[in-house]
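Single chain ahead, written as structure tokens, the form predicted on its own.
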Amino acid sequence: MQHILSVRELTKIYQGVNRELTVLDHVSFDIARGEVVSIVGPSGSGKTTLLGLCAGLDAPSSGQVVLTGRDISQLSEDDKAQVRNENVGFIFQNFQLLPTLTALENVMIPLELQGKAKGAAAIAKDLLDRVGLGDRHDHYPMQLSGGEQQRVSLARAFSNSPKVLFADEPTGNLDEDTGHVVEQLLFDLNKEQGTTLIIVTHNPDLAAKTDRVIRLKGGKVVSDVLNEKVAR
């Protein structure tokens, strides 16, 4: 089985005034291509940081991230941010969608990140169309709902067609409604494009619906297993 990520004894210590704290201990796991996994736990376990350490976000104290067969642990700044330019998409939960660019323009920025902008505004309506948002390509976010706020980001996140997509909490700022919604068209566009998806959830009906669910607890791996009945 081919792996898309390996993460390996990962410990991440933050230094406080007068004591260290232990976010994340000696955590391992591999994720292989393709595959759906939610990563849950308490709050204060670790999940936000995991994530934000196997995207390269930030840099572990000690330990090993290899994302597509890249050690990204080892890299500087640049070649990580090339790394989650060329590879990587990302969803959050507050949406972080930049306010002075339309819909249309908020998801053509990852193409264009890549010197794709020839084609990019097709791309971006096609995806925008996609998520049922075909008559608000030339809104801007504050005149959009929550919801239609994170079907932009949804279709942000697949422009450019991501290796690995993590997404923090996508549904955490949404109604249930509106959150089962944004659940569908998150599997829907994942299974259509093949990504990996890792998704960083408190909500056990969105975890049910992976492949895999690793849950942490005080930084630790306490389990991880495989679901058997898997509904999306």
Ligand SMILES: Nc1ncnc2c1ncn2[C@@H]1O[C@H](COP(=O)(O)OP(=O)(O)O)[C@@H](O)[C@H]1O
Contents of the next structure:
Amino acid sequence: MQHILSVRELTKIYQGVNRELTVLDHVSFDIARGEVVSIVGPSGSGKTTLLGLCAGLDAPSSGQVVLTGRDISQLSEDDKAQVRNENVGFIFQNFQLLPTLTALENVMIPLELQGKAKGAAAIAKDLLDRVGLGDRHDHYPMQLSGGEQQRVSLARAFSNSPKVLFADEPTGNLDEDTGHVVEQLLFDLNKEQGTTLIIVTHNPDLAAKTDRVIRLKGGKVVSDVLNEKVAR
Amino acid sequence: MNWPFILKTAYRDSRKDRSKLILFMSSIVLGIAALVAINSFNYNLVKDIDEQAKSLLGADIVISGNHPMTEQIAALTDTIPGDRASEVELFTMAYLPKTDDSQFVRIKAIEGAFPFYGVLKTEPADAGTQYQSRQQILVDDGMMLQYGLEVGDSVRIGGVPMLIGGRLMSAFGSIGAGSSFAPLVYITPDLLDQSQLVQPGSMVDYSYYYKSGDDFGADDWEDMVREDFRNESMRIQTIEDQKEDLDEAFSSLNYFLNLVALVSLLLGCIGVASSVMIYVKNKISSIAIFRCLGMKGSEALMIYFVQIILLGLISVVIGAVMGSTIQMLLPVILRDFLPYAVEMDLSWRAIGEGIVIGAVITSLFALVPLMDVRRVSPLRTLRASVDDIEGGRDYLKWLLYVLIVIAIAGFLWTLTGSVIDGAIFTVGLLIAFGVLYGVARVIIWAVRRFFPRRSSFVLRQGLSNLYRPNNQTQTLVVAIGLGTAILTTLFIIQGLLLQNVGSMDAGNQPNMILFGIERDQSEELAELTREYELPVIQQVPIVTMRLAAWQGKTKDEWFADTTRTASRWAINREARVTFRDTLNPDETLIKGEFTGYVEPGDSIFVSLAERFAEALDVDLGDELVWNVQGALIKTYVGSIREINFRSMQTRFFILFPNGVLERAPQFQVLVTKSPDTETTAAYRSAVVKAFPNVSVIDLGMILSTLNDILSKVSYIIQFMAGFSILTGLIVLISSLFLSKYQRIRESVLLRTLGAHRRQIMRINFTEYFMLGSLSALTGIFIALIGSYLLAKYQLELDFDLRWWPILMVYIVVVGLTVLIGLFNSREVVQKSPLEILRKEIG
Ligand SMILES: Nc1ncnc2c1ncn2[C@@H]1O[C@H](COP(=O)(O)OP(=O)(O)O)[C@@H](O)[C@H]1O
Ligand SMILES: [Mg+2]
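Target state, the form predicted in complex with the named molecule; input state, the form predicted on its own:
Below is the whole assembly, all chains and molecules, this chain first.
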């Protein structure tokens, strides 16, 4: 079976003032197309670092990341950017919407980046309707609540029909109820598009809803199990 | 590259933030406005010079010297076709019976129908052409107004009554102010003869005018005979020469204006760089998102470059329009310095140049901070604490620095008109930049190294802000320091320019000089002076003579000799020599021995001023032969003196001992000091009545004229420097907005943790005070060195500093730094921390 993401012996070392800090220590795993995986672990265990490396936002100290068949540790910054644009979607803990762009324009960005300006607006509008923000197209992020911002962010993440979607603590900044709404939307959209979903979280409830849980501790994979009861 | 997307995104992204670029735009607008205004003015001036030169000269060829034309010269001028005229010019006193006043005047006696080009503007209009045949005189309009004179009144010159036939509305061939202390009076040759003012040894200038027409080829003829004329110490001037003279007369004005343009533009550049840097810093999180979503570094750069360059171009155009408007004001402000009314047209050349220079400089300086856009890490989306910019060398940025240096050097080259000057200025700027950067590093190091661990919380926080990660020390020190340095240099140079002229007004100096006194009048005149209770400070004889031979060769032999090292001015000078047996207090012997008296028949040792000895390239013991009204006197260089040129006493390059010149034809000079203007006027009238041939120069009057000019000069300088000051302010403000971005989070956090508003204010005060102080001091230090070099080597001024303007600069820069800094943190202090935290997340 072909893997959409393969991580081999991935190591990340930060150079401290007088000592090295090994944040990721020879981490390896494979993720299959369409899988829904959560990466869990205590704070400081290296989850975000791992996500950044998998998405090509950062460069590893050693090891290999193969994303959609390309070894991204070998690519230049601009090539990695292109891989991200074509294959990857993101959802962040603090939303990361562009403050100077309206909700609609934010959602259109990944498509426009690909040069697909034509149908972009239609797709973006559909997605905004889908996340329940059909009447908020022209609002700027400042005019939206946290939950609404994260929904715009969801719409943006799916707008370029990514093969992989990375989410770092997607509900970390939201209250419980709003968090549930966003979670539900995330899983629903994912199901519709058949995207591979990788969620970093320290929320056991959220992790419990995924197919597979990779547990990190002290920069090492301590367990990698398939979830028995898939409660989706 | 995906251009439609880039343009669209550039537009969208800038939509809400354009107001943040106001500082950026103002920097460009002001810089370009100054440049265009000054260049337009210069081009208009030059264009007018060409048009005006002919009528300012009044003839095709003018030959002049301080003696009448010799036989040889007359023979050489025989070939010049067309009409001729001649003129005798001298300075003397005019007595005005109507008001019992007297005035020092410049007299011109013209024979012939001069001017050939242009007209002598008079009232009544026909007086200019008729005064000669009517044996009347024309008197300067300003002087007539001053004394309430009317046409038909009479004036006594050299004791001879003369009838005023008209008012002289514009003087011919004189440039600029200064003539008001010796107003012009046109008389006729017959009247001049009657006045007997022309005596052997009196200071008279002779001019000969030729209307040769364009076909004659005045400049070729000049080239052919120039040497012969020089040997006879006569000068030839053609219309072409006149143009060059005019150019030269304006060159110092030009120099200063160019300096102002340069300063405004350089400050503008700093303003551009720092305001774009703020803009980029504000955009970093957006850029990180773009990068994360898959945008290429070059595309991100383009999105912001497009915004900047478009707004930059708009600003450049606004600046050009503003500059063209301001240039219309310049002739009004500079009116008193210009020999003719300058016609101000729109100068498309200046506008074009301004736009091109503005576009190039804006792109280059904006690109420096913009380059960082390419290197914003997408990781910032996951982790806000990641460094703004990825490390490592950015070679493109280095290339950009090289381009900037080349652009500045090129600009300075066109401005100074000399490759070497351009290079020197560029290197100077680079050194200033390096020094400031170094100082910033030293500050960071020193604060760390000598950190006052035991001091108060507030002081420790304030100081540690100087070296913490994301500190603004380097940026602010360089921007504020460079701005301060450039502005202070301008102030110092301005001060020096004004001071060097003004310093003559000091205290107990004599203020009246009487000259043209004949030997038999000297006793009586001294008597008259004492009657008015004025001191006879100096009464010295003056003998005029010329150098005939030196170091064993005659003047002609020397002129034929290619190894001659003596300067022409020293050789041809009509030397005014005095004799006495002691040195004056303002003279210092630097070589040899001063001889006060010679017995008849002994060798004569004269004393030379250092500057004259250098110009003639002679040393102790060298032989000098003088022609004293036909008699040759052989002398040797006995000593060399230095003369304090600040003193208002008459000073002599050549000093003879007693016992040689007593019998030579001579005039005397008397120096005195009058306590007030009434005494001056009364004494002057008495002198002119009793001795019509004696001229009285009132230095007080000259000084007040000078002061007049000076106040106008400083007005202009202040007007122009206003540009630079405004730009400097913008630089300061934009540099400090930069710091707002850095400090606001920390302040909010401290506030959240319960810090009192006064504590936050004090922390910020400490930081900004340190930054402002150190940058201003470094800037001032650089300015001191820079202006010292400029004064010494470029402008040849005494470097005599006034400290209070510099102190002012320091106080203003530090004050503004602290004020703007505190203004920035005001937001933190006044609003609730939550509100600001929320805003920061958005
Ligand atoms: N730039 C950095 N320099 C040094 N250490 C870092 C840096 N970024 C992260 N770390 C360290 O890496 C470890 C893992 O961080 P992170 O991946 O954010 O953990 P998590 O997301 O699981 O909470 C932490 O101990 C953190 O201190
Ligand atoms: Mg994390």
